[in-house]
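In the form predicted on its own, a lone chain appears below as structure tokens.
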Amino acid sequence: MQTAALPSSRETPPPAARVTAAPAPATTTPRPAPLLRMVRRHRGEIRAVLVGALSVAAFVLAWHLLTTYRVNLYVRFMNVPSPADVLESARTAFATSTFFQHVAISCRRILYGFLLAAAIAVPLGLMMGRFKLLSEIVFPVTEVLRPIPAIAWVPMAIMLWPTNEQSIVFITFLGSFFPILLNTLHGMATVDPVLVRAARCLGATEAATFREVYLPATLPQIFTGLTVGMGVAWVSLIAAEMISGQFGIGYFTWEAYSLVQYSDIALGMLAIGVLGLASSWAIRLVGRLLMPWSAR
């Protein structure tokens, strides 16, 4: 006889229900202000900056003080003029437009006499690093020219050019090619051999391996070359104007001496000098513009 089986009166429960917690709200790391993480990007270009304003105050704040106190030394200050001296006299300047015509004539004269040495000591340099018969012949030439300083060359300059203005842009010319012929010979004399074997096993041409291989390893030291030049020119430009130009920042500095004006010769000396930085400056610009790899 078969007997029902009895409900266990242990029943499963049914599954509890799964309490689901609500997400925590993410904890989100506020994010610097744009003009902080500029700051932080571009430390090292400010505390460049920085550090050369104090450099500079520092300057200006000894030369008043040398001044002031007409400091005898060994070294005399007694006829030097004061920064408010000069900047009287720049004022006195400023007010009227020969100045400015001092500054814009020396500067066209910069430009073609550096455009000028530019676009002949690169290609030339390129050409003598690549061809050693071509650096043979010119190389001498060039080593017996370049110790002679731009004072020398102005009165044989005078003989070979009709007028003052293109025998001052020819001296302009001598001082800054060789300085850009050199360092573009130097360059060339660095360029790894390995690249140029890779290249020409490649099939590269003879121009297509100047163009991809010499120049971008060369572009260093050409704008290397291109900075010292641009320095030397203005000191060849300057000579050339107090000997024999008529207008020009050398004259403007020259004639102040002539005329003892002294606050005049310290503003045409800082005149000079903030020419060559702001020149030296945009070379420098356009060699990070062309070479971003190299620029820190």
Second form
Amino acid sequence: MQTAALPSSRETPPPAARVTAAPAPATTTPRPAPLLRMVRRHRGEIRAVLVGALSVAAFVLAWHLLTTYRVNLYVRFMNVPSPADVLESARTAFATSTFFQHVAISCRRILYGFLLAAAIAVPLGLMMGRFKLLSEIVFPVTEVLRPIPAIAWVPMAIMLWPTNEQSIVFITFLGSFFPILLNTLHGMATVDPVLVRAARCLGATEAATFREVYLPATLPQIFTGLTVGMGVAWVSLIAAEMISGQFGIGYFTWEAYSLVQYSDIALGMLAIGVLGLASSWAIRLVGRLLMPWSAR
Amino acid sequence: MTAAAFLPSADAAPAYAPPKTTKGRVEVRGFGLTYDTADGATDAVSSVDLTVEPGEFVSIIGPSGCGKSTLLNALAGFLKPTRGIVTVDGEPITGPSADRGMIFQQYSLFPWKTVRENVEFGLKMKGMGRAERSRAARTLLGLAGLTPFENHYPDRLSGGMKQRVGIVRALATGPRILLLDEPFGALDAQTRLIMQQILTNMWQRLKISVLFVTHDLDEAIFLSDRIYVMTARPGEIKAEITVPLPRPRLPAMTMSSEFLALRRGLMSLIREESLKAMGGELSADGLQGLAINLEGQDVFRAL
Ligand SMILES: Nc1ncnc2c1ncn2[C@@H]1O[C@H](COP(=O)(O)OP(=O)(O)OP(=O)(O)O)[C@@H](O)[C@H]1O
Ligand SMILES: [Mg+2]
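Complement to the form predicted on its own: the form predicted together with its partner chain:
And the full complex, kicking off with our chain again.
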């Protein structure tokens, strides 16, 4: 159709093509430039990024307006630092290494607590899904412990562990342990039995079926658990640091309040947000690398 | 996609050792299976006797729910017979084995493996090395005309292609027996015909015993040496029919008078059982309800 309408010096189009092409407007649609085509293919993603940027900008603008005009409508913004204040305090904080030490210590606690939780909860969940007796033994205990929020463990954790550092890691561990365990269990329960049978028919042993079927079939659910677990790990960590810490970004935020350095409060909060976002991105990235079949 | 792509070419050396053609005899004697469920025992199969001679293509046909899948699952080694014995080459079945390949009623490719990795699976389980099994899988996929898709994940394949890969995967380990549970049930008529051709070609080439479950009369006649007709649940063998049509079977044969005569005979056998099976499920009221003549809005009023 397009070639028929193009003023080309090549052979004349067949009559049928000419008939259908004739009523079409003379404006030929030229092949789009490569850049344009790329834009068109990723239209959805580009829009999402633009809208996202706009929404963040609107948030910052609202924050700026509310704080510079010291709005006082039941919610009081008099003492809330403005974006500019926070930027200023960030500049001071970034100049020394103290702030980064707090961040590094928090990240280390997350890493230890979360990795420990994953290393225990994933295999345990897989085993519980496979062996009913184990599940019957472990499940009641986890059901009782699960509703206890990690913060409620703080006094107990301080008693249990010799140092503060260990009790904070323990609390982080507890926070992420249950979401990972439950999601792994759920994943195991939803493995398609036909796939298990197919593997057995092809000569797979019990161990091979576990490795080749149960594990990959459960992987998407495991990663859901890891993402949720990472979120809860941060929640628990910050709470623990605020109560019993001496270092860490949660401690930094709480200390700023005690020292009446209000812009540091906002700085600490923003840092926590960025760290949480980065860690869930990291998990999603690993998930995509490990599960190329579900990449789309 | 052509069926010819699957025909053995004279110079194509098989990538794996073809199975010994003398083995693969299935014998089922007095087989019965009762499911124990929360609300009592369900007799799925009451008493089945059947044999599949080595290298024979045998079909089972019967109404829905008569226990065809149950029988096949017992042959595969997933279910223990409640009564009777099931043997392969004289030995009772104790569990699943790569000796008996199975194609399931549902698609059963591993979604996390590419087409080639799926085909390699059985060879991997046998302990074959990476390079060797990759070569074997490539050859098989080539014969099946699936080479362009070897690196695809199953969710990008059509239904027909999935079942083709499933068949290639089951055959890769060189089983003595192939069990197929309505493998083409979900495919459209055209794809189904091509798949039937592919299956017969593979079967003739490999000379393995095949037990094929289907709902479709034409399919059963077109493919089989013999057909067992089962009764409604609890299933029993109602009749055994030999199909004397010559091989190779060609699509044109489905119009021959011999084929149509067989079809008529089978049809009357099946009709009785299907009605019996339906009658068991529908209550008397339900049957009457079917007879009521509802016109347009009456349906809404009746509700
Ligand atoms: N796991 C099970 N527990 C209890 N009853 C079952 C189970 N599986 C099958 N049944 C029952 O056993 C009977 C036979 O089932 P089966 O799946 O073998 O039938 P089928 O002939 O393969 O039917 P279809 O043609 O619809 O696939 C059915 O009535 C079914 O409800
Ligand atoms: Mg069935």
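We call the rigid core the largest set of C-alpha positions that still match within 1.5 Å between the two forms. Residue numbers count along the first chain shown, from 1. Small disclaimer: the values here were computed from a predicted structure and weren't measured.
Core-superposed comparison between the two forms: the CA of residue 270 stays below a 2 Å shift. Here residue 48 counts as shifted, since its C-alpha moves by at least 2 Å between the two forms after the core is aligned.
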